[in-house]
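Here we start with a single chain on its own, the form predicted alone, put down as structure tokens.
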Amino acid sequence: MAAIIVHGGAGAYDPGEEHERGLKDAANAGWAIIESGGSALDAIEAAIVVMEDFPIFQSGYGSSPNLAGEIETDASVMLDDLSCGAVGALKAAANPIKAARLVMERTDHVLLVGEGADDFARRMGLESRDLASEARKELYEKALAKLRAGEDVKFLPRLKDLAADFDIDTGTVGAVAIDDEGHVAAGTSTGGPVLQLPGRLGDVAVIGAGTYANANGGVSATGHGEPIMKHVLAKAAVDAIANVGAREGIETVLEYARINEIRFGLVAIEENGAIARGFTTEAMSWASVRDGELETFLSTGDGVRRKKKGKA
């Protein structure tokens, strides 16, 4: 059965009304090309450029700053003949999911970086645009000033070490679909978090950590992007989905991440169209279509779940 899901991205946030309004765009974007009977990559690609262009995510134009104050962005694609591409620390494109797919397209490689990466988006023609919206920038400003004071930032315990040594006054999205004819296609983007190392790669630009998918099923993953490395994340949740099934395989996988200590969360899909989801982080936020009904869930760092469902 043919279904999209997406995710705004997992971590301690209180998601809410533009969350559930840019996850729906979302969906409904990617469903509404599966539904005309196209292909499960151009719904992702589609439901991901719509987040990556709404401000409230932390991809595209909602990207952080790192700590010299620019923005880097990842993003992955990855269809279930193995065929892959992905994009890190790239500075100009406005929608990375683009770049990505275009390596995977266009190119005898898997991985493009740096300035690598942002000339070969400009030489395919892709926009590009300043990454920095009024609110990143705030949050960037807020993060620094705790570094200024001294303190830890969040994920990044070390850098209050490192901060000296730059000339500084010192979210992720993704998608997972089948199509008609079977087909599963999963992407990610990300500006990664605020205050990161310039040159910085995450989970999201390293194929079967962020993202993954094959004739099994695909995934898209999100949060704490060094050990989702270490661990192989999605890779491993693709496995488990093949031995016991989406449901099951992703619960397996995210107690081994609770065991861990991984804070992060997912959303997949099965070869036969059934969709799993989970995080072990405060909150996580994604939207689904399924046989033309949309669902769309938020879970806030209170603890509070919000869970809708109506017509696509």
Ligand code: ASP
Contents of the next structure:
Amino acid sequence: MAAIIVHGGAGAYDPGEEHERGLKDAANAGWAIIESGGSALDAIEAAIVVMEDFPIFQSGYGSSPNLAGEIETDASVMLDDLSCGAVGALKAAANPIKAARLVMERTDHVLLVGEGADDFARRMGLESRDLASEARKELYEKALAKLRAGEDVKFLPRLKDLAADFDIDTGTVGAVAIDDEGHVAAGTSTGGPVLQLPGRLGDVAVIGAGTYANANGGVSATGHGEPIMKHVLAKAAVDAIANVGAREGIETVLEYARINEIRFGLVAIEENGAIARGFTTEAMSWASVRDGELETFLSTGDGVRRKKKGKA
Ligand code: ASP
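Starting from the form predicted alone, produce the coordinates for the form predicted together with this ligand.
Then the entire complex follows, led off by the chain already shown.
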């Protein structure tokens, strides 16, 4: 029943070869742990760390700058016994998912944000890093130029009206795994949308919105954080899985997201080991491994889908 599935975010993008390589490396890193009898938690952490370190993904090193040109990351992790931890608006930690795990394992809290969270991560011995990659700096400059020209910024339609009040001169990953003992763990990590307001927390920092797990299974979500929070979609998906099983449950939640026009994607594993995934956006990507069989799925904004099977 042991398995892992990782995703590289839902949105409108064309996942190229680098993206595919990152997904495979992440899924293989997680699978290697599960295969050698390790825990689902260690597996998803290892998989997400690979993607956080890979500049192609919108998380860790590769996160998009906020309106002030700074990186602020969110991450969360949850286990099937309801243990969970999350961090929000981290500026320095190289691997936000490790900080989320340490919140779960070492503190009495569920969520740490901002300077306190960065300070905690440093005290726990986590590495700090300048998370701004060259590609994301370019993306930031382009988005900023649009905003200055009075154009709409994707996902942030009210930003135009706010921009005058700010001194503006100055993509997400996730994984769900089930181990040999049948334990499920889910985690998600993001830099949030480019030009988000400084201090914004998204669904990925909020347990139940971007990440959820319980005895019925686990989910990592991606997409437009604000409606995902309002509709608490990761928890909704786990509840649907409990009611009707992984495949049908996920379809129910995707249909709900479509009806409510929510840009959304998710990967899930049920407590019996069944994997499910899907999205309402133009594109999404994922890779999964079970019994040493690696399966990748990459969908592009123009409807092209590439599906491949191979050895982990
Ligand atoms: N859900 C993330 C956020 O809103 C973004 C994403 O999944 O791409 O912060």
